[in-house]
Structures are given as structure tokens and as C-alpha cells.
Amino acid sequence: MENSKEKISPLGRDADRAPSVCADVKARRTDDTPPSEPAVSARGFCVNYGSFRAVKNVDMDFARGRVTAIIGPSGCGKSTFLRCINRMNDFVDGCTTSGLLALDGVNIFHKRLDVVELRRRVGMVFQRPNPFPKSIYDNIAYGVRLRGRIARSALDEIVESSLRRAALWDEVKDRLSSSALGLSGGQQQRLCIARALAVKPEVLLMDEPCSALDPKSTARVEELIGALSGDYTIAIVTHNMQQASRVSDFTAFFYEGNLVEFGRTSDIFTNPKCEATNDYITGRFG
């Protein structure tokens, strides 16, 4: 957080329910924070939109091969922070950053960094499914083809492998030439995950990936996250507390741009160190 003495403005008119940020930064971390050599690290990382500071001096690590959930009320900076990891905020006018955000120890915002390669290594799944208006096959093959010429047999293997990893192969194997837009919403979201996996990323970012899905499709995506963890470092932004507790190993709670508390999910949900965290996960605000 930017200043340990910074006052956080109350929500609504009920001052008794206004969340407060822990005064001691160390107090917001449990004893079991992610191990050394994280996949992604932030140190004093800030994001500004013009003069407005949306993310304030964030320090946290994303454990390699584990799932980290980022929770918090709307407008707290969680999606802004997530999108910085593959520099999606480069497309936002007036967005600037400071501090360090690193992938495998390399500054993501270094002026000589290859942003195209960064986005291959850090895949992104958005809130709403966004398949290309192409065939199912061509959706998966698109990113692979951009990297250069590849034999059709090798491309076929990548398409099948990616769809299998996304638990979609059995449902679409007989209609790969059909438009991806004809799939259900849940299938489209798994297709988007398969498309991201096809270029062999190391990190997978998910920004509210289930918010537009029905409960059955949500369950399929959550199962998929569990299956992919271990092989990929996954960061998921979610408003769904139950989802965060089900799918993640670590949880970060953001409020008004501050990282209020970060630790193992089991500790965050059963023994939070900060009153604001407890108030949020118990539904007192948000």
C-alpha cells in the first residue's frame, strides 16, 4: 500500500461497516506465502490513469504452477493489476506504471522487452468468451500460425492436444470446420482457453472467466482450472468468494487499489489477519 497510515474512505453511509486497511504491511501476510523463485513478482508496483492511482505499491508473488485468486469489490484495481501482467493496459490512453512487475525476474515493462513474446508466454482469458469468427480449428491454430510456418500434421496435433487440455475435444472433434460462434457460451470459453494453451504459455490470466456462464459451465471451467494447475501459473480475478476458495491455492484481497491481505486461501477464508478482509469475505460490503 502507498502509505501505511493512509485512510481508506468508507463505503456508503454506514461508518461502522467501513473497512480499514491493516496498519502494518507485514500483518497482512500469512506464514505460508508463496515459495521462492515465483513466476511473477510485483514490488512497489503502481498503476495510474492520468492523475488517478488505481493500483498502489503492490508487493506480491505468484507461485509457479499454482492458482492465485484476486478478490475485491468492483473498482478496487484487481483487473487493472491482472492486465498489466501481459501489458493489455498498453492499449489504454493515459495508463502509466511505476515500480517493478517481473516475469521470471525480468521487468515486464522494460523498453526492450518483446511484447509479442510476452503475450505468448502470458495468455489471457477474458470475462466474456471472445472466439474469432472462424472455424473451431482455425481459432486454435491462429496463434500457432502467427509464429511461423508449421506442417499440417504438427498443427493437427497441437489443435487436438489443446482441445483435450481444455476438456473440449470430445464435444467438437467431429465439427472442427464449423464456426466457433455456434458453440455454447461455456464451450466458447473453453475454446478460448484452448486457444491460449496452443501457443504454450507459462502463465494464464483469467479475468472473471465464469461471470457470463451458467452454473454447469462454471463447474466445467473450475474443473479445468484444477486440471491445469501445476503445469501453468494461473491468476484468476473473481467476485465469487466460493469460487476463489474452491479453485485457488493463494488469495490476494484488494481494496481501493491497495493489496490489503495476501496468503494461502485456506488462511484468508478461515483466519484473515485484517478486519477489512473478514468484512469482505463475509459479505458486509462489496
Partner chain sequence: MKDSSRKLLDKSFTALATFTLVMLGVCVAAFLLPIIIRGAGAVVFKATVEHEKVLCENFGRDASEADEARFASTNAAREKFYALTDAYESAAAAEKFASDIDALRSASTAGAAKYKERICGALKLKSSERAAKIREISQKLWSGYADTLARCVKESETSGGSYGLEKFLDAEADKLSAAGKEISKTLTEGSGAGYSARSAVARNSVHYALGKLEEAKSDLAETNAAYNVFKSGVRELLGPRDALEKNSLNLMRQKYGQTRYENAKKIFSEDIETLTLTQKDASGAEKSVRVSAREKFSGTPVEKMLDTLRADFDAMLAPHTAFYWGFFTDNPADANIFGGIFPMIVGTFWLTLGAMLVAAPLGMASAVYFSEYARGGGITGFLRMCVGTLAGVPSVVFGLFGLAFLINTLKVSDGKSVLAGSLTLALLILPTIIRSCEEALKAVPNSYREAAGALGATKAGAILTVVLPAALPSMLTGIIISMGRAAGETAPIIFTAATSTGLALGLGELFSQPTTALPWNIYNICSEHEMAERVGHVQYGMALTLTAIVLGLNLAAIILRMKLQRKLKNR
Given for the second form:
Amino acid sequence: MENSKEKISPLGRDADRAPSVCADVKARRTDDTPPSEPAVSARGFCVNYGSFRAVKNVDMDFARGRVTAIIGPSGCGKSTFLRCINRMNDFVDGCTTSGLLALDGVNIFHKRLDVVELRRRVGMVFQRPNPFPKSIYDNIAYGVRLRGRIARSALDEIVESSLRRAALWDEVKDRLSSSALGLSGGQQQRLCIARALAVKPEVLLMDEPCSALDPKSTARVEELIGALSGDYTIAIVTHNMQQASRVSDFTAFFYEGNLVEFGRTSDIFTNPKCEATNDYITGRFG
Amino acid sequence: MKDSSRKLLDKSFTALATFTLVMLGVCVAAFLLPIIIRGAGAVVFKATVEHEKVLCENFGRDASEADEARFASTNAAREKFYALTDAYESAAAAEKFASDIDALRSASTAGAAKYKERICGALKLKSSERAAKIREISQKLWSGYADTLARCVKESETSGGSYGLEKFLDAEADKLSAAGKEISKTLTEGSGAGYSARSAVARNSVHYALGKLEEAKSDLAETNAAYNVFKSGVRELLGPRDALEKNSLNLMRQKYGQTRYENAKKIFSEDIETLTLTQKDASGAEKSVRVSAREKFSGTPVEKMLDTLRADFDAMLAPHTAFYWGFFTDNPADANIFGGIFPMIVGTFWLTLGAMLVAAPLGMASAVYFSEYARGGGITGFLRMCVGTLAGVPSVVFGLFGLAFLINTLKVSDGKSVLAGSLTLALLILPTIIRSCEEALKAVPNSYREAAGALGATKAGAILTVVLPAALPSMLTGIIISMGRAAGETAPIIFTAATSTGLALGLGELFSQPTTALPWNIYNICSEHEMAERVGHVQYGMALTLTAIVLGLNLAAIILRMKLQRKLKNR
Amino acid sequence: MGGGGSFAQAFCAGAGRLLLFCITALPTVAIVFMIFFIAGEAVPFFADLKNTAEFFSGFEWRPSDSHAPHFGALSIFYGTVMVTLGSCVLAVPAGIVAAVALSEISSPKISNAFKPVVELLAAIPSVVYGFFALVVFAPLLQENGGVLLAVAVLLIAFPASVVAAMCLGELAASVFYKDVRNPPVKLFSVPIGALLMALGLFAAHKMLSVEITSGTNALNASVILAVMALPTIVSLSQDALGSVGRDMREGSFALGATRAETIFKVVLPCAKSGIAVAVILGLMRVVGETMVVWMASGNALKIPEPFYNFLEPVRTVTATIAGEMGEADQSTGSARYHVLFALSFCLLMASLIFNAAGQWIGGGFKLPKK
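Switching from the form predicted alone: structure of the form predicted together with the partner chain?
Below: every chain and molecule of the assembly, starting with the one above.
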């Protein structure tokens, strides 16, 4: 154990590495969108639960408009890290952070940062579909209505476009006023994605969005992720390496709270630089 | 909506919620603190020497040396005060006045001779004019006497002796009549006046003096009535002066002064320094008025008594901090004014014990059935619903049910009894016990049952040897909490078991006798006691005792539960 | 052993089971007997239709009058309803807000500290509450009633006017500045708030001059009953709130909702049936409570003037039963005895209906599984 830690530690602490990867990405972009700053970047970012350090010194960037997958064995801190990006860790007692985590260059953990605004810009989809026990329409409209009164026609438009983006419109357009709890698991998860999209976020966090779904629904959600990339910066935590390789542009491998390796998905899966990464993706542990 | 307002609303809601919590805490404190503080006053308080007197003479306590010293010192201090009252009331103080009045009466009687001619003249008048004439003549004769009388009354009121003077004046009317006869004898002797003429002279010659005497007496009576009010206040404060007086009184509350210093002070300011007098107003109707004793008696010896009382207040009562643990072990005396609350505690104990003996086994058995045997379905659902329904029935209805069913129909006892009360209470707490025991049984992991089954135990054997012992501590928690509820319930025992006064019951009387019980007696002493102001400490003391019993049981349950949880966590 | 032994064993097990079943059926039997006996004693009264009609429509209550007894129980029912409503108005909002505060807002440490407090509040015997009402609260109310009322009005008026001002300000701004992105909300909310606070102050000032003739009145009983109902409402509401999944809250927060919005728009709607059950059970405790109302309500046989005047004494069903049965049960069979059973029959029915409502609401709703 000690041995492997020593081996991987230089990787995590290499401050220059993350930007260089990013630069690398920019250089290789094939579409014609101009290169831009990363949407979310972490520098020496740590998370502690009381005295236990769950995320250690992470340096990485989430490229704008791209899908970044975070993989790693259970309890490696990947979910914890993801949840920090929209401050969901605020609700965990004794959870403290150090280092820098920035959204568009603004520290997410700044004392005077507006958490409500942050969460609107950084949407989240959870492991289990969690639609509110309201109608489908009200579920989608929930986030929009929070911002104040809005004309019914405008709201209808938002609901429809969100559902369309989440590829759910055709399935539910006739029963918008029925309860969201009546939908199937996959539909519920897409509803949750639509709900997140309705408030027009910039970043979308997905915490193992398919772990509670059957293969067919999983495929539809993966399809959806593919369709959304480009417009949204997506960070997805997954246990499923195939899924990571299918949907993501970049992959980060976490192990025991450390960011072991981060790079283009194709590189990580075909040519991992670290032994631990190799062991994990070949299924030797995890 | 603007984000800033949303956040403001959020913050104000947080503030409101916190405020509600704080108010909840304040509520609990405002509720418990008076009960605890004043309730403790039933046991620990500033007592006067009278407290020890009551204990020694009625509750079989032996006087300690400190008590004896206190008795001696307070008696000495009181003697000083009583010397003042004696002096004030004694005939000696009035002697000077008496001799003055005596002298003037004799002088006036003797001086009648010089009016002989005029009186004889008057006797010749018609009888209707005669009386007026004689009165007119004799008014001069008695004017000196009347002045002296008025002077004496005034002087006695300001310098003492009014008490003796009043007694002296009681006999004065007879003496005046005698004087009248003497005058009549002197004046009409040998004049050949008839009987009626003689008696007319006798009557009318002292008429004026008698009128003045009445005036003086009523004047004195008013002063002395005020003094008597003052004295009765003092007696309430210090108790009767001697054994003779004490034995002549019936109620125990009259035989002793104030046992509590705070009550003594209250009596001093409300019944001694301020007097409640009855006065007649213009229309002759009596009404009571409050007057300051110091003003009323200003410049008189009574004022000196007031001063002495004030100055020697502590010396007469010997205030000291007393721990009256007997509050819990003594029988009450004279409607709870003295003594403790032992029978109520015992009654509550019997009622609770009886209820637990019945309800705990039944409740545990039901819980075992629900958690181990019942297989869901309609009947179990219905039984469960009935448990819930029984839990929701108002407690007073339980009481009526106990009266109508247990006493009037089953006739478990002839009228109210501890047995009937216990059974009613048992029914009342049964649902609570069933629920908590069922929860405890459900918390026992299934692996226990399976392991017992794998070892070849029958279902009943597994329940008896493995499941019940594992669930017992947790069941105990629920049972203890129900016990607290049974101890505190009032409404069910009003018609089935409770009585207002009585001594602690023995085991044999439980099946036939009603008992006193803390909850009922708290109601009783608060709502129906005729001297509520004197039993304030008992009211609070009872409330605190009951609260302490119930909360103590609950606290024990909470601690037990916390220990269990810790054990489970460590497992 | 052999077959005989196992048969005996099976027989024993069956008998034991039967015994347990019989014991378990005891509450059911008790309920049936209770209804039967209470109704049985009430029937002689209800059999006389004239009396029954008067019972539900008359105001004159003189059951012990041997010449012309009157059984009009309306003012007694009214007293019960009044005291119950009064305590509900106080206890329901306070209880729900306290439950929300404990389960959603305060730190676990504070919540854990409050748990025994709420339990102890529930455990205190009702007669001790009655004692407090009669010996501590009533004299306080009688001597300083105006001041107490004024303070209470201020305590309610200030937070209420702040919140109302903000909401009304938003509303007014959105009406007058329809198309402006950041309307000047303060322009509206500040004067509205000032106005409301002035109103509150005025009301408090009015209250100062109120004189309470008797400390034992409907207000006293309502306040104490509210405190008694609080622990039931708080702990059951807390259970209901706790059973709302964490994912519901996270889903709401992730969409940019504030905590208050999450509570009001997601958590409370999810827990509403549990909270309704909590309120019903709290209400049942209030309706069935005897000692507090007996000691604190003043027991005056009349409807207050005007009918909403909480500062006048009233009399409730339970207090009437407790107070008069002591004088009536000597003469079992008298009209008074039976009319009191008729009252308690109404009480029993009310509690059964409440209970059924509670079980129906509690059972008829399925929470999304955690």
C-alpha cells in the first residue's frame, strides 16, 4: 500500500500537469469552436470528513463543452469531489475543504459566493432518479419558478424544450400533468436531467446516473449525454469503465482520494501511464 | 422574485425557526422552574420555631438541643412582648382613671344635695315635664364627671389602660344606677314623694351620666376592637400564648403560629401592620376597611408593641433553614397545612404498581403475538387498529368505563378501590406498552431467531430463550415510560380510586379501599382547599414530587435507551 | 418421545398461540365493551327524544334540578370547540415550525439536545399542567394580563410583518414594474413593513389596557393545552419529515433552491400526510384532556360575549364529566348520571372518528421509498 502511494504521489502533485493536458486538448480539437478556458478547475483541492481526508490534493480541469468521466473504485473520493463542484458537501457534517476549486476562475468555496447562483449554474443528476412527487410539468418548472413569476407560455416553452433535449418529450407530452412517480426508472432519470436543463446550467454533474437503470435505459441516457456535450460541460462519475470510454472525452482516475491519472479517454484506456490505472481498467481490483 | 429577497426570506425563515426553538426552550424553563424552585421550598425552607414545635408535638420527633435552645430563646423574647400586652391590658393601668372616675362619681353623688330644692320643685310638675326638668338639673351635677370620663378615655387610648378601663366601665353603669338611687334617697327623703317620683329621680338624675358613659364605652370598644384584631393577628403569627389557651382550641392550625418564615412575614405585614376592621358607614351597614395599625395606634403603647414586634421579630420566631424530609414520609395534618404527603405517594405507588402488574405481562404477550406470530392480513390489521384506537380514547372516558363496567357491573369492589383504579390505568397504558414492546421485539435481528431455530429450538422456545431476553432491556424502556404515564394520570382514577383524605393503605386494603393519590390531591389542594394561601408550599411540593417521579422514570428510560444505543453501535 | 410427544408439543404451541391471540384481542374487546357500556348508560338519556333534542340545541344546563331539569349542552360543546381551536391556532404552526427547525435547520447536536426536552414535555402529567395553569399562570394573567397580551402580540406581529412586507413588496413591485429586471422592491416593502409594524404596535398598545377579570379562562386553557399538544405534534411531524428522503432535498438544492424554498415546496408537501396525522393526534390529546381544562378554563356555563372572547371562562365536555360525575355517581340511575354518560359517549365517538381519520390519512399515503 505504502509503495503504491509513493509511486502515484508525484503524479497528483505535479502542478503543471493539468494545464498542460488542457492545452493539449485545445490543440487537438477538431471542431471549429474557439479554444477557451476550462469551465471548472481544481488546484491542490482537498476534502476532509473530520480528520479523514477523502480527496487529496487534486489538480484537474474540466474542459468546457466536453464530457469528463471520473472513475475509480468505491470510496476513492470521486463522488465527494464531484459533489463539491456545486457545494452539495455543505450538507455533510464535519466536511471541510482546502485548496482551490474554481468555476470560471471564481473560487467555489469563497465565503461570499452565492451558493444558490452556483447551483443554478452547476446542475446535478443523482445516482437514483429523484423526481419530486409532483406532476411531470411541475417537476420541470420547479427550478424556473423559483426565480420568480413567469408567463405561462414562456414556461410551457421551457418545459417543452427541456423535455425535448432530454429526449423525453414524445413519451410524456400527453400526460404532463400526471405524477412523475408514475414514470419508469429510465424515464425518471431523463426527467431529472430535463429538470436540471430547464434552469439552463453551464455545467452538469452526473453522479453515477445509470447505476440504478436497466441496460436499455442506460443506453438512452448515454445517448443523451452524447447529444448534450458541446452545449454543456459535463462531469460524470461512473463505476462502469465501458460507459466512461463510450461517453467521455476525458477521464480522470481516482484512487484512495488521489487523482492518479488524468487525460484523454482514448489515452487512458489504451495507454495508461500508471500501473494502478492499468490494474483498475483491466479489472484487477475495484 | 429577486434573488436577494429569496435569500432574505430564507434567512428570516431560519431566524423564525430558531426563534421557535428558543421559545420552546423558554416554555419548558418557564414551566419547570417555578415548580422546581417553589416545590423545593416544601422541603428546604426558612422555618420558624413553630415548625419544630409542630414536629415535636405531633409527628413524634425529639427536640434536639438546638430546638430546645430555640424554644427557650423565643419564649424569652416573646415574654418581653407579652409583658407589654399584659401591661396594656392589665387593670393596673386603668387604676388611676378608675380612682378619678370613682372620686368624681362620689363627689357628684354627694353634691346632689344642693339641688334638693330644685328637684323637689321639679317633682311637682307633670310627669311628662318632670323627667326633662330633672335631667336638665342633673346635667350640671354630672358635667364634671362627664369631663373626667372623656378625659380618662382619651388618656387611656393614648397612654394605655384602655383595656382595663373598658373592663372597669363595664361595671360603671351599675354603679351609676346605684348612685342614682342614693341621690334619690338623699333628695326625696322625708319629702313624702311616692315610689314613682323616687324612681324618676333615681333614673333621670343619672341619665346624662349614663349617656356619656355609653359614648365613652363605644369609643373605647372601637379602640379595643382594633386592638383585638391586632392581637388575633399576633396569635396567628406566634400561636397561642400558653398551654391553657392552646388546649381550648380545636383546629391544629390555631394551635401553632406560622411555621414558615415567609408566611410569618406576610401575616405580619397583612394582618398585624395592616388591620381589617369592620366599620359602620353612614347608613349603618357594616363594611370592612383596611387601616394601617401604625396610624391607628399612633402614640399609644400598641405602637410600642408594633415596634417590639418588628424589632424582635426574628428573636421571637428564630428563623432558620430547615430540611423537612418528613414532607415525603409524614402524614398530612389539618387539611395538609401541616405534615407531609406520605399517603399520596404510597397511593400513587400502589396504583402504578397494580397497573404495571396487569398491563406489562399483557402488553408483552400482545407484542410477542404481533411481532412473532401475526401474519399480516385483515384480522391482524384490525387488532392493530384497535390498539391505536384504544390509545386515542380520552382518559376521562376510561374513568367512566371503569365506573360503569368494573365497579357498577363487575363489582370488583364496593365502590372506589385501588384495584378498580389499577385495572383502569392498566387498560389505559396497555396500547403504549404493546407498541413499545413490539418495536423492541422488531429490533431483535432475525439472525437470532434463525440461529435458535437452527439449533433445534421450537418457535416458542426461541422466543422465550433468545428473542425476549434480547429485547428485554429495550422493552423495559417502554414499560418504564408507561409507568410514568400511569403514575401521572388523574382523570381515570377520579371515579375509580381516588379520595381526598386518608392514610396510607396497607396491602390488605387495596382491594376494597379508595386511596389518596398525588395527581388527584394536586387537583384537590389547588381547587378545593379553603386556605389555599397557607398550603402554597404543599401545592408546589406535590406538583414537584409528581413531576420528579414521572420525569425521573422517563429520564431513567432515556438513559437506558442511550446505553442500549451505544451498545448496539459498539457491536 | 415419538409421535405423541410431537403432538403434545404441537398442541401446546397451538394453545399458546391461541392464548397470545386472546390477550392481543384484549384491546379490541376493551373498545367494544367501552362503547357498549358507555352507550348503555347513555341510552336511558337518549331514549327521551325531547331531552335528546334539547341536548343538541339548548343552552341551559341544569341536570340536577329535580323539578325542571335542563340538558342543553350546546355551550359545553362550544367551550370544547373554542378551547380546541384556540390551542390549535397556537400549537399547530408552532409545532410544525419547531419540527422543521429540529429536523431541517438546527445542527444534529441541538436536535439531539431537544429530543429529550420534547419527550419530557410530553411526559409531564396533565394535572401538573393544570396546576401550573391554575396556580402560576392564572394569577399572572389576572394581574398582568394586558402586558402579557401586548408582549405576545409584539412577538407575533414583528416577524409576521417582516415576512409579509417582503412578500407584499415583491408582489407590488412585480405588478407595477412588470418589465423591469430589478424592480425597486424596497420602495414597496419598507412602507408596507412600517405600516404593518405600526399596526402591530397599535394592537399591542390596545392590549395593554385590557383587563382580565378572571385568570382561569379560555385563553389560559388554550395556551396550556397548546403546550401539551406541542410534543405530540413536534415529534410526529419530525418523524414525518425524517421519512422524506435526502435525495428529495438534494434534488431541490441542486436546482438552486434556498433552504426555505426546499422546505416549503418539496419537504413539507412530501410529508404533509404525516404532519396531518401529527396534527390530528395532537388535537385528540387536546379534545380528550380533562385536568387542564377543568382547572384552567373557569368552568362557566355560558357562551362568551362576544363568542370569540377568549378572556372569558368557558366549560368543556371533559371538565363537565369530571366535575359533575363526582356528585352524580352516588345516585346511579339519575338523569344527571345518564346525561353525563351521554356527553362522554359523544366524546368517545369524536375520538373514534378522529382516530379513524388519522389512520386513514396515515395509511392511505405512500411516501416515495428512500
